[in-house]
Amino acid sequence: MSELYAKTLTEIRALLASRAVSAEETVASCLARIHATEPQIQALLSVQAEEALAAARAMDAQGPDPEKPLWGVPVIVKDVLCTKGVPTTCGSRILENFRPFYDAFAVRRLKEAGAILLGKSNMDEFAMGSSTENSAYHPTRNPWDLSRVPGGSSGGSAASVTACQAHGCLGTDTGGSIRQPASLCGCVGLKPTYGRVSRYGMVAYGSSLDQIGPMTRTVEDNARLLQVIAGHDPKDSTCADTPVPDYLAALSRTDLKGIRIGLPEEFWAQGLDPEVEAACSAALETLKSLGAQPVQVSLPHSRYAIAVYYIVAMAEASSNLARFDGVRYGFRDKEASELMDLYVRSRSKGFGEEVQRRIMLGTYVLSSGYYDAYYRKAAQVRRRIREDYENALARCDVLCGPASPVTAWKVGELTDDPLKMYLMDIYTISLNLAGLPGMSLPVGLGKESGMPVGLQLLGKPFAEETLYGIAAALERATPPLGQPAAL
């Protein structure tokens, strides 16, 4: 029982339901794992150990509840999601003392399903970053190599679930922040269709791009988490009121006969690291051996995706973060002499360098005289990007390509070159602009680096079950990565 933490979510759920293990034993095992691994990887910003153990004991006293699909399962959520009475910092000093009085919709759904919240995971400040080095508190390390980054901005969640600190985590994906760290850490990460999961209680970065999604060690675990958090929420006007399919039923297919896999030429062009290309190409051969038929497609406007994303996202960020002014809640500078001085000092000291850079750029592109030149044009190109996806997906069932152009890079290697850092999301960003679902799953280790490589599957709107079916078949046909080398 000392390695309960190493069980998958599906395995531990079955053990809990049969009373082979107790919720307290399960929580205690994960807490011991956190104690052993956290000094190396620093994946978390807070741990609610006593609260989790107390909740587990209370649940054990009542016994397993078959109506709760995650009864007794320990989970961790990204610190951008509001948690009642628990610090929610967004990785920023400006919210270091913020304790919400309510749970985010996704967190509430987890608790109603019987999950036990163990802690909050580290992240790039306000989800702005691709390496989890922009957290105001500490960087997170990759469990496969402690000298490398875990990706971002959900790098804390990716590192945590890969290191077996919990049986499942939630992350958020604005420009690839679930799929890119999942690829770099070797776990499964899903960005649902925009509107599939309520954003109520998520601290907004780019409101038209943000989505909450599950990060797990297996495809089946991922489907179980999405099954719980998906669904309509009247408190989020952008949340779709459409039925939630049975994602677990989609996992049963054994072959991929009749499935058409679209290969965007822009995702398989020059610039892809050779070891990433080799692992993804091998996975593609596996898909073909299972019966899938490759189809050549093109996303011609995807070359504008980086520019469009950093106009749209920063414009929305400058608006969303205007509320953090040192007046109502959060950090307030004590030396300010008058109101404007209070705003300037509190925001200058409370926000980190990357957040300030994005706020300034966002304010600029929305300013009088520049709105038409930048924001309006970006919105028009965004529509073209969406049309490219619609045209490509009309010819196939899913699109397929790498999730990241490289494996995890060294800590500090790109921190002085923000433009190069932005390019690390080059294969993920366009999907957020189109609002479609995408998944990264591990398909091997780089031959030179020994680091995980993730393959990305991109689907039609609200067709997450198609992604799960293909991913499950590929997962069964692919050798597992094994345990992270650094732990």
Given for the second form:
Amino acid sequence: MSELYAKTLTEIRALLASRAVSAEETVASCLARIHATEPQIQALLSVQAEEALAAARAMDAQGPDPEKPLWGVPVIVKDVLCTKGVPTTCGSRILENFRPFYDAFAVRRLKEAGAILLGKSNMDEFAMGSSTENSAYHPTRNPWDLSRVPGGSSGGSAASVTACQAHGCLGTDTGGSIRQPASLCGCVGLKPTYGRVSRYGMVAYGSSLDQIGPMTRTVEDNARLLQVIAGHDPKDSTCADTPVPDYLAALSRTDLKGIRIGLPEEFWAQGLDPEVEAACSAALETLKSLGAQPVQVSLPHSRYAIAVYYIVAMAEASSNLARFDGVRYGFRDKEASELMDLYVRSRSKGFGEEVQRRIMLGTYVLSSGYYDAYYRKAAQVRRRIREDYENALARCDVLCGPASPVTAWKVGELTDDPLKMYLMDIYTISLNLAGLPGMSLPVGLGKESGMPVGLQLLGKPFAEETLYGIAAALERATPPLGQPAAL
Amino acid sequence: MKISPEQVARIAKLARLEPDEAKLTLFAGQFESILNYMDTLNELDTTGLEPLYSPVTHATVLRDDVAVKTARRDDVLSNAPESDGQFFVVPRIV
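Form predicted on its own done, so how does the form predicted together with its partner chain look?
Shown next: the complete complex, the earlier chain at its head.
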């Protein structure tokens, strides 16, 4: 394809900077692509077409600004991030008419870098889900096969960037919500170290787990987005005041000599789908051919990660979502006669089923008599999980394994069994509990399903550049997936 | 552990939610299987182990205790379901 929308972020950035193309042409190309693909994949919840074109024209009138690394580049962000004057629904009816009066830190950084916001991407309601079927508005479809899910909860962002609707997207990852949909759709998704990117302006789900990260078509594009959104923000006390390295400089390594790749035995065990194992094993052979040295490691407490995760996440969600009460913003039931009735009616009608299920489970595990048995116990096992990672990463540079146990499943296949759906996050969840960085990058198509398979690289705290260096070398040595088969 | 629809209703009340009868029964069954799965944590002896509530390792830095105007009243009220221009309006409390 020679259309502008098909260019990588890195390519379009260079064309814009040299004035070979205008910002308006670039935005118009992506809007046309959205128009052509959105009826099939439904990756978006809103499109700000007129605003984006107006911003592009204004920028063209000024000319490219070398100080702005994303000058004129169209981007889309997950609808969990506040965007000034633009709907921010979080995939929920309870925030259907919510228009924040401020930008999230990451969104502000994108705008300051010259990026143009095209729209907001679909997501599981309040980021609770693994398939984007829990959106209160509509499910998103996988660009490789429209009968399959794109993963979740950042499935809208993954489908959107894979379908070339924008040159880069932002997602959020609480238990794998960037890496798992990136794997299922065949794009590059990075969950940064907890504290690397400010969460200011992100609608909170599990506050000790949530992290914002880039989703792109290439590793280099990904590094360019993280470079812009990473950094200290005094408005988020959990955001680290740690220098941001030059991520692009890390991409130049041509071999992996001296790199030790840890293979957690629990990630390569039984239960892994044969076609996923085959693609990931082939990628591992490529890593070895580049000079990397495999090291067998173990994460003995990883079998407890899903139980720990859902206790912690649901407990934090029940607290965070208490703010949605129909008083200051969001849906209010008009029939309420008194204040308590207002809370109950507004929340019962505004929240979807999965959100209500998680709020109630969170309330249960925090309630009197159960706090020690569930929440405190989970937090203790969480420490063991982090110690496992520290011990494993002391013996190697990164860990490596599949991002998802299976390729994308059929729409509706798991919706009646929440526990089975929760188990789909088995390879991603423990990383959030430990607060470490992780990336999924496409390594091939499943032999049977023809669907993308993602390999996951997991790193030490604030060592995103190590992940980028290894991922870039692997990407160069791996045949590209090509265009999504369904579009 | 057996979870009854009545127990779910009590939890729902604490959470300011009110699922209908069919949902209470559905949730009871689902909660039972999810909580049974979570009970696998009891296999581990965690006596004396310090809980990890957050992965943050840096010390929290406090701001100076100075009042700063961060938002305009109009902006704060702009998404209110009901306001009188100065305050949020809610139904009567007593």
